[in-house]
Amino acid sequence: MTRLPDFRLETYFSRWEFTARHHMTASDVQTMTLTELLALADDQDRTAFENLSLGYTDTYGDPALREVIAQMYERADAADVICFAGAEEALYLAMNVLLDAGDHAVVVTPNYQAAETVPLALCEVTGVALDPDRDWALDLDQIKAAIRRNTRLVSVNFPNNPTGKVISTADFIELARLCDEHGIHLFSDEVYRGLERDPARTLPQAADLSERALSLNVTSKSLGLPGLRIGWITCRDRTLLTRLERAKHYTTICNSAPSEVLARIALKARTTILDRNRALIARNLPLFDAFFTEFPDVFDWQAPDGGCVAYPRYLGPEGVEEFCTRLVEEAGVLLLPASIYRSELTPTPTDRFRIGIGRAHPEEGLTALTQWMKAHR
C-alpha cells in the first residue's frame, strides 16, 4: 500500500471549520444537544443509557443496535451488519478487504476524497465522471466500458456528495445487475439517504439489490448526529462481514458504548429526526434560491436532489479559488473551492464550490456573504 495524501477537505476544515464566523459549507443538518435526543428514547433505552457500563464492547456491534439497524433494509437480518467509528473506518477497512494488488475498481467522480485515494493506494482504479451539463447524469455505458477482467468493486455515492445528485431507481437497479452480472461487489454509500427533496426519488438500498453489495451509512449526515460516530456496513455476504470485524481489530476494536447506545435511540426515532430534517431543509431552500436569484451574473444554482450540500458554479473573473479564500478571510464565510473535490482519475469542475443547506438559521451567513459580495462587486 502506497502512502495516502493528505486529505484535502479535513486539511482545509482543520484551519477554518472552528474559527470561520460562518460554516457555511456544512455536510451534515443541524445537530441536536443529548437531552433533546434521550428524550426520544423509550423507557428501555433511557435506562439503559443512566445504567450503562463503561468497558469494552462487541466488534460487530451493540447487538440491539446492529437489529436497529437492520430493520431499516427489506432482507437484511442483525448477523448482515457490522458497526464502525463513523463512516470513514468503514469506508477503509471495506477497501482494504476487498482490493488487493492486480485488482481493478471503478469510481465515481466527484466524491469524497477517501472513496478514491484508498483505492487508488492498494490497485488500478479508473474513474466515470458525473456529467455537469446533464444534471450530473450518470452514464452506465461508461461504467459497462470500464470494467475489466479484474475489476473487484464499483464504488458510488447517491444523494452524491457534493453535487447533491440522485440517479433513477432504474439506473440504480441496472447498476447493481450489472455488477451481480461480472461478480462485483458494489460498495454504495448511502450517507445522505433519507434527505431526498422528493421522497419518491429515495433509491432502493444496494445491500437489498444483491447479495454482493455493500450498503455504507452512518448516524453523522441525515440524521445530523456526527458527534456520535457510529457508521455501519450492511452486506448479505457474511464471509466478508467476518473479514472485515478482522480488519477492525488492527483499528478500532469496537465502537463507544454510549454512542451505540444513543446511536440505536435515534434509529428507533429516524422517522421523526428525518422529518424535522427535510422541514430544515425545505425551510432553508428559499433562502438559498433568494440569495442566488440576487448575483445571477455571478451564480449559477441549482438545488440539490437530495442530502444537505450543493455544488454552484462560480463565474466570477477571478475564479472560485480566490473566492472563497477572500470570503473565509474578510467576511468569515466559510466555503469549499472545486480544488477540494478535484479528482486523479477524471476531470473535474473547476469553478464549483459546495454550500451547505442543512444548517438551522442560515439567514446570519447568507446576509454576511450578501454584505461582503455587494462591497466587492
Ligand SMILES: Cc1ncc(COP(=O)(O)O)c(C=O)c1O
Second form
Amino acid sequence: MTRLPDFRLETYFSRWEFTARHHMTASDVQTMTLTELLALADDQDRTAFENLSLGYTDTYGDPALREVIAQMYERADAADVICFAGAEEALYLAMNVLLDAGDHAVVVTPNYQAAETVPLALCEVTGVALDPDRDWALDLDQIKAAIRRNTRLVSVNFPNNPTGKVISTADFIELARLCDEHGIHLFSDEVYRGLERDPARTLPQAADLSERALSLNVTSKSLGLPGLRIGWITCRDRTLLTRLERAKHYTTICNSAPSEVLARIALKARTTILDRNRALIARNLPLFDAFFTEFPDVFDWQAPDGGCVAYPRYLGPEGVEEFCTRLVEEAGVLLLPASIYRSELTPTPTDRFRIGIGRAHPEEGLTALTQWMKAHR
Ligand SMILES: Cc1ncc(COP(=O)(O)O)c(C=O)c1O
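Since the structure above is the form predicted on its own, I would like to see how the form predicted together with the named molecule looks, so please show that one next.
Okay, now the whole complex, with that chain kicking things off.
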C-alpha cells in the first residue's frame, strides 16, 4: 500500500465524532432509519431485500443498482458504472489506477484531504486554489497554466467541501473541454450534487460531458445514507472501468449485498429524499443566519452555494484553532478548524472553520454555541 500521511479530518473525527455532545460539522445530511428507507420502496424491492441471499455480488456492483445509477446520467449505460465501498474507496483506487510515478496531476484546493494526499503519494501534483477573496472563484487560466505534457488528471469537487462553492456551468463545461483537448481525465467529485441552494446552478455531470471524465458519487452526502457505504464512478472509458474492477479485487472484491439493494431503493426514491433534504437545509439556514448575525465582530458568514457545509471566518484574536479546541472541550460543540484543510500544494485560509447545516434540530448545538460565546467573549 502507498505510504500515506494521517487523514487529519478522520483522525480528528476519531477523537470527537461520537463523543462530542453537538456534532455541528457533519457533511452528511440527516440520515434515516432502515424502516423509513424501506417505506419508500415498492413491493418488489422490499421483497427483494427481505429474501436477499447473502452471497458475494458482482465486483462491478449489482446490475440492477448500476442500471438505476446509469439512469441518473444523460449519456451513460449500466456498463459505464462501477460501485465501491463509499466514495473513499473509489477515489483511492481511481488515483492508483490513473497515476504512475512519471505522471502529473492538478488538484483544486481546499479539498477533502484524500483528493490531494493520494495523488501526492503517487506522482507530482500542482495545486490550484479557489480564491477566498473572490467568492472562492476558480481561475481556469491557472488550471491551463498548470497543465504539463505528462498531466494525466485534473481533480475538482463542486459543490466543494469545505467552501460550498459551485462554479458556473459555463466554466465547468470549459474545464471538461480543456481536459479533453489535452487528453486529460477530469476527476469530478460530485458527492454533494443535488443540494444546490438554487437548483438552476446544479452542474452537469462530468461523465456526460466527456468520454474520459470520471464522475464520483455516493449515497452518503446528499441522500444522508453514509452507513450504506455505496459509492460509484461513472465513466464511459470502459478500459479504465476494467482497470478499476481489477483494482477492486485487491480491496473489497464486491459491495455489501444488503447495501446494494438499499442503495437501489434510495436512488429510485432520490427525488423524494433530496426534496426532504433541501427543505431541511432551507429551514436550517435562517437559524445559522440568526446565530452569526448576533456576533458580527466575531464571524464573517456566507451561506454556501451548495452542499451541507459552510466555511465561515473566525475573527477572534486567539485564532480559530484555539476557538474550536475550547469549544469542543468546554461546550461539547464540534467544528472543524482550518488546519484540517491545510494543503501541501497551495496556501489555504487559516481563519476558517467548517460548520454543517444539514442535520435536523441544529437549535440545540447553536444554543450551546451561543451560551459559550456569551460566557467567553
Ligand atoms: C468531497 C468528498 N469526497 C469524498 C468523500 C468520501 O465519502 P464517503 O464517506 O462516502 O466515502 C467525502 C466525505 O466527506 C467528501 O467530502
